[in-house]
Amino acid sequence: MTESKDNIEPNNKSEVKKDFEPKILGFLCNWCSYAGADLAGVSRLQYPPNIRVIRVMCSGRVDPVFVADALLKGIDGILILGCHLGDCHYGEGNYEAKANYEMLQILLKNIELEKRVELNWVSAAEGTYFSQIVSDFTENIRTMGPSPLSPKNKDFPEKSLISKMEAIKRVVSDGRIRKLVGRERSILNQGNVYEEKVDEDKYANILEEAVQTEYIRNYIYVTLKNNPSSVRDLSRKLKLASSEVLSHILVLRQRGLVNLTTIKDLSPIYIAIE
């Protein structure tokens, strides 16, 4: 059972200024999409100037932590562009980008920010396509308005949203999750340690369950870091059964991330360990 989503987007879209210009961050692969952007420039193709480009050697080198950091800093939209699948200069780098993106989408759906991150493929010969992708994405973000984490939103960011985004950053930094995501291709094509092949649907279910579980645990950790609480308090805040919260607390204690700090009104109070 996962926590219910909070309504984090501005309720009144008309309050967003009509002259809002989104800040778009683009991660472009050196060999294909960056060359496609260069071709668009040489061909004098028009596209919005909102995008700020970071050139990477491969889309597979776009660490999900980079995306989480950018969202925490209030970037309105993030565009990741790489070589078409099967055409990666390094073999399977773009498959790694795809796997990382799918993991991020699972997490960002918890806070309704998944549409602010997009992955696409652009070859060196597709300058026109690059222009179209940037134009369409910028317009979509402009329609959404400023990111809920942007200082342009007067009523945001909410502390709970920042905590959830910090929890997401912790999940994408977790070695266990990174290993599961990194082995997706080998698990699907070669099999697990028992040489048993796993179909895509089963793997997707395994990944989602693992990612969502770690998201809840890390949200509990971040919450306790900001405010030591009892299981009962956490249960009310996260809208989870007390038994489920306690099971996560026990795992976090085993990992040395949470500890008992005191007893208040017969209820143990837990605190996150830095």
The other form holds:
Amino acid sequence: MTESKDNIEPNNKSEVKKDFEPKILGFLCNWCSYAGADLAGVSRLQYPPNIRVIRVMCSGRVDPVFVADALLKGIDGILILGCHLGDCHYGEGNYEAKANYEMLQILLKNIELEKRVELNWVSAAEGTYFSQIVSDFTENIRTMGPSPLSPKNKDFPEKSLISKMEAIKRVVSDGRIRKLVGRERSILNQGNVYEEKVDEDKYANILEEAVQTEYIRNYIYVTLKNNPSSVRDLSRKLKLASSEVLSHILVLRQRGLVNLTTIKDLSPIYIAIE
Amino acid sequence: MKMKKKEETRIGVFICHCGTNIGGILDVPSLTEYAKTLDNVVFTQRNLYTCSETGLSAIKKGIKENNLNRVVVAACTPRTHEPLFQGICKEMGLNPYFFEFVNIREQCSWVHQMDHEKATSKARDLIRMGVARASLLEALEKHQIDVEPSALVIGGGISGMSAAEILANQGFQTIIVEKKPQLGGQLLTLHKLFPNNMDPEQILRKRDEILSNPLIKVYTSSEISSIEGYIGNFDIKIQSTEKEKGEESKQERSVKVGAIIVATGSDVLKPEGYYNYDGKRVITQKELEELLKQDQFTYQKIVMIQCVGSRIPERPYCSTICCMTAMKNARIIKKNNPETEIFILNRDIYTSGTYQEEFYRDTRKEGIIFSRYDEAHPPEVTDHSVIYYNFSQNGNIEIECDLVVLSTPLIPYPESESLSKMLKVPIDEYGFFLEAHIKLRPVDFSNDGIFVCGTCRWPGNIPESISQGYAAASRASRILKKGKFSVEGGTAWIDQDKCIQCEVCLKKCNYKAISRDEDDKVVVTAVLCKGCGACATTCPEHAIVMRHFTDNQIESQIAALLEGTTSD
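Can I get the form predicted in complex with the partner chain as well, since the one above is the form predicted on its own?
Complete assembly follows, chain above in first position.
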């Protein structure tokens, strides 16, 4: 699936306004990072006022759908902070956060948005570290400029990028991928139903391939939703071999997401259905 | 979820000046005006100190006069003040979960003091997000559980006995289950105790007090066969082997307790395969103590080897007690017969504490010789000597000896694993029980109502085992004393119409709160759920509602943030 990365070209280079104030969303877990942020406050440590915090009980609560949703709505950067690994108030919630984050990173790399989402660990005692992370992240995002999906971006709206982000949101909502990520740690540590433990690298490959395949399928779906097209049109647009597009269309038809609408110039035209 | 007829959402927003803490940085009057413009907000007010008596009465008055059914306070941090404001809501007949806290002090005015305008703009966003969430809040109930005022202590060693003693002293019925025929644990095998050579019998007197205490019931030669239930209501089955007139019989009895303390202790590694260990001429420290205890010690030249079977790749931990044990025994031998030659071959000497280092110096002063070996060159034990590589000599040295004593670590009992499964609590990679948090909750398990003490947690000495026993008892009595335990309402709930029974959540839940019910449906036992939300985040079908942190509530905050009514 590596070629697909080159095909889906990012929306690049928007002019960075000097007075650009990025809008940053922070997901902070109640027990460590939120307490660390409070400590930064009590210590009067000053950091840029761009971050807006949503408190959750555990970083494991941060559904990748939330992150995709915020990106789609045009947020410039997202910071997910949890307890240090091994220190989670709930035992292992931050490992869940990590698994979700890594899956999301695979997807976001396709549209070069991966650097706009960061996962980090801050303890309740690390007020200084918290303010430093927020300052650094804010400055990074400021340098990057507004999100290509932000209304502040002068190239906005870039239709194909929105479709790609919509596809990503659909992938992270999708039961197949969620099941795969949800079972990651039990498959790696306890083994699958046949009690075979899966090697970490092997799992990473399986995940990457599954995620990227679903990404292409969902991108096809979103594209067809906006524009009923033939396999040839899609193949040209997505720069994928017709045979590959066709195989994805077949899967989407099986799932009841795509249907044949009409035949134009001897080519079947497909349409997305909900 | 049952839905009553939807009533109109009436939100009141109370914004705190906190003296100049907030008011000196943020433009509170303009924030108050701004809050008025938000959906569903019917009342706004600013207060000098919202948490003061005046501030709290103002909230009460606001709720009453404006028929508010949601309250938003924009002030300091929920981590300190949320219970206070939730209490006010409750007092006014409002469900406490209809309260929303917006932090504009710790995470706004205090950290953005240089730019009042941008800080105010941030506060506007935060209030807008809080109001959006408040509109979607749902009434929840805290679950109350009755607590059986009794406890089970698993293990009758020094730590378990100490815990039972404290619990009984506080008036709680306590049951001790000990797998051996008598109480005492490892103390029974020790000769003298570090550092003052106290006779273990002096501590073991506790045993007689326990056996005669009417509130403590002791089952020896007994093991736990099953544990069901949860905090306040554990159903325990105890299997005892009873001997009557030479006939052995098994008996099973059921008991109900409110809390469980795990004090199963640890074993001493038998170094089969190390250094020609034979239990006769090459023995362990524990076996040495038995010889000393029986007054059968006749050896003249002794070599002790430290870190046998510990601090190696397969068992990397330090057992912490072996250095002092070796020194204690060496000094006793030397005192009994000053002519005895004793070498202690070690990799490092661990002397933590206020008197340990002094004890080490005194040991050396008495002529006991310490010499180092390293992991790469383990000593070789022959039938009449020990040969080891000496750094400073850069060569091998042979020490003639008639006895070799191996200092081996404390290791977990293999039964810990089955017990951990019954208790649904974790064990670490070595098999020691794993507490909820090494610093914040050192004797608690992550599951409520279950506690841990003594060397089943990690190797430790007697004072540590006793104080941990006391600590575990005190933690348990907190629950037993109240008679009731209340569980937060923010728990997970599974929508059966969406659930496909894939069990991803069931494996994910760290608290075993998700299980199959009698109808084979996957359900959450609310009293066990801690509300972390990991299950909801990975549910493939989005069938799990994480109450008080629902998808809708969080997405409403995101949407409100990006509404972009403020330009900054």
